[in-house]
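A single chain comes next, written as structure tokens; it is the form predicted alone.
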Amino acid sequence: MRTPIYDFVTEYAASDTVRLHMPGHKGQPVLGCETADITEISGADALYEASGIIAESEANATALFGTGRTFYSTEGSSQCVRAMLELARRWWQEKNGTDWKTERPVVVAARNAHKAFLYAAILLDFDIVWLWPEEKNASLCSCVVTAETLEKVLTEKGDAVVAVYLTSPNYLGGMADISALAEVCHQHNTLLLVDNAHGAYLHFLENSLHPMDLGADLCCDSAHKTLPVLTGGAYLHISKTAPRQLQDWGKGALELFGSTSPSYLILQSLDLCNRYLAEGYKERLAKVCGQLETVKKYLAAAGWQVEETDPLRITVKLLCGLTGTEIAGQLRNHQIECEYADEDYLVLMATPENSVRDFDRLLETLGKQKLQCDVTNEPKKIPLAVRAEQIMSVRKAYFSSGEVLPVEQAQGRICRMPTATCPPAIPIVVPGERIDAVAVKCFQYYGIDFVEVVKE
């Protein structure tokens, strides 16, 4: 597969052109990357306008996901994130022919939702409507949502409802199950938004679990998360089956939020994923993936819980006895890094670049570890998902004045601000939101001391 992207910048750095543009290092390796870092000069596209080795890029990517039309980001899912709720406006509003004036648009969100999107929400002012977890003993992380509830939700708001928004696979790795909540958005004739920041990787597994793959409208993938893309590459997808429009509107909805001076080095990186995801890499995650299920086995016949996940992740619930944190740090002391830990859990995600001699070493240190959890110990109380009371919308409540206080003095108080540890960047109140009892206990449980709260 061709890298044209790569290729340009190579021949470009290699022809020693005098660079009286931007960047201002002038391709001067000070910091040793310099000569593959240019910008949009002649023959390099426009990552917004594309026409010429962007284009031809973003159609191999399209090719390899099969979707209707793959955008890159240099800025993350976050803008993905953006762009994906400005597209399902645009096209409700030209669907319904909605005056905003009159009728607010609302967006049906699992609460599970990252940060970004509530961002989305300030900057677009729409309404939300969360879907709560029905699971029992649901984490902050985690919403599993049934199509029997979406479907009761969507009849109630009715032709308000812009979009359907869920997250796949969420931070512990937790799967929705896309093909049964799609069924029910199409049947409303609306569209169904997946972030799958962390399943850029699905689409290739001997049977695809990628949400373009299950009935998903747009979705978008981190490709930084599990394929070898640098920090800030991802996806925008539109599916084959999505109202056209939407692909000829995606790269003005990327525009709107992105910067105009994005990343090449991130856009190379990006282009030659398309030759790697090409060239066997089908066989390579199979092989990661069984070893995975090989080390998920060892661990929970040792007696560590593991989650059901996603097949690149292990999560280890911890029941009671040491938290997620604690491993983590214990991990860390034998040169293991893990994705996230907490009071609760352990994440550890791999890909097909870690080695067999990458888990030998995870086993032995884990083996190591007392579980220190036997009936005298009372298992720990997981707070759940704090229902709170709107008062007003995200967009008002964040520009309005406020003040930051003690969790302790907040109870009772309206959320300014979404705080979040990061990761996993889920807000435990809203902006809008009063904050209770339960929510002041929650942000202690998970170690937040301060709050921003709306000035009275």
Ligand SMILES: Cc1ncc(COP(=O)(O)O)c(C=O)c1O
Given for the second form:
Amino acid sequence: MRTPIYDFVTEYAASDTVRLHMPGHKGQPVLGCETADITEISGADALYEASGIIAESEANATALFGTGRTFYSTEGSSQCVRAMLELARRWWQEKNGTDWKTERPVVVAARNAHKAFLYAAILLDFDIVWLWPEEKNASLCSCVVTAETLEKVLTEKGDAVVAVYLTSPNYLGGMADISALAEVCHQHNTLLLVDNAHGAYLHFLENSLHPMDLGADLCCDSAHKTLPVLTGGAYLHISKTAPRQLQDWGKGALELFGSTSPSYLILQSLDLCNRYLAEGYKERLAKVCGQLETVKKYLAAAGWQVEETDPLRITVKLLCGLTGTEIAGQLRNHQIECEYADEDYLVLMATPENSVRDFDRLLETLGKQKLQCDVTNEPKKIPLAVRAEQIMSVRKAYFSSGEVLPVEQAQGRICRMPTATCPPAIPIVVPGERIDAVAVKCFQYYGIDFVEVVKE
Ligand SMILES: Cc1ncc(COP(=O)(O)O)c(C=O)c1O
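Please show me the structure of the same protein in the form predicted together with the named molecule, now that we have looked at it in the form predicted alone.
Okay, now the whole complex, with that chain kicking things off.
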């Protein structure tokens, strides 16, 4: 597979050209990567008006993922989430022929949404109808939604629905039933948008579990999370069966939220990743998935509760005694760094770039743990998901004057800012909601001491 962006930059870097253009380092190797960091010079194409090397590279990505169109983002899934919602808003407006100002658009969303979704609500001014977790003792990170519930909500909300928005895989690796939920969306002539930030690799499994192959209309992947792409590199996918206009509007929607100086280092890594995916990745992925299955079996045999997750993740639920944070600390002492830990969970993410030695070291460390647990079926510490009352729109709350209060004093007040720890960056209470006693407990659980509320 050709890698046109990388080839162009490599040739340019070797050409001894006098760089009378941005970036300021002029290709001088202070850090070591400057020679390959260029701007939109002649021949380098332009991300938001791509017709040359970037267009060719994006076409490669489109073919690899089998989508209608796949566009690059150099600003992560965060940019793509906003772009997806703008695309859905524009399609909804076109479809209904309604005036944007006279009818409040509604996005139906599973509650475990990343804060980028809330920022989109602030910027685009849509209302949110939350789909609350249907499972018992749900973590903030998970939110199982059934087709029956979605059907009921879509029937109730009718034409006001702009789109349905799901996060899958979630931070703990839980996967939504995309096929069933997509069917419901399409019966209601509604778009399904999926935040697949954690699942770019899913398309390359023997049986794809990628949302685009299961019926999603729009989807974002943080390529940098599970593929060998520099941080910031992401894809916005538009399905072949989605309304054709979405493909035409995709670049404009991304540009609305993007910098006019996209990183060519990130673009090159997305470009090179195409060849990486085309040449033997499926086999390497299958191999590491097999290795991880074995690791999970060993961990389960050693007494750890290993959750059902997407294949490249190991999520351990701590039911007793030790906390996830303590285990993460112990792993750190053995120079093993986890992706995420809280009181109840430990999350580890692997890729084919991890070696067998990495997994051996993990097993050596976790295998040595003495699990003196009083195992019960119910997690003990996890706070119940907050179901706060929405007092005003997300946008109205955000643009109100605010004051910062210690969380203990915030009960009864209206939240102004999406309040979350990062990771997992899932707001506990969203702007416009009243902070109740459960929310205060949840803030404390996640170590949040202060919260910004709307000034009374
Ligand atoms: C579920 C989810 N969605 C979206 C994002 C944002 O992705 P990015 O960091 O690529 O902008 C993240 C980041 O961690 C995430 O976990």
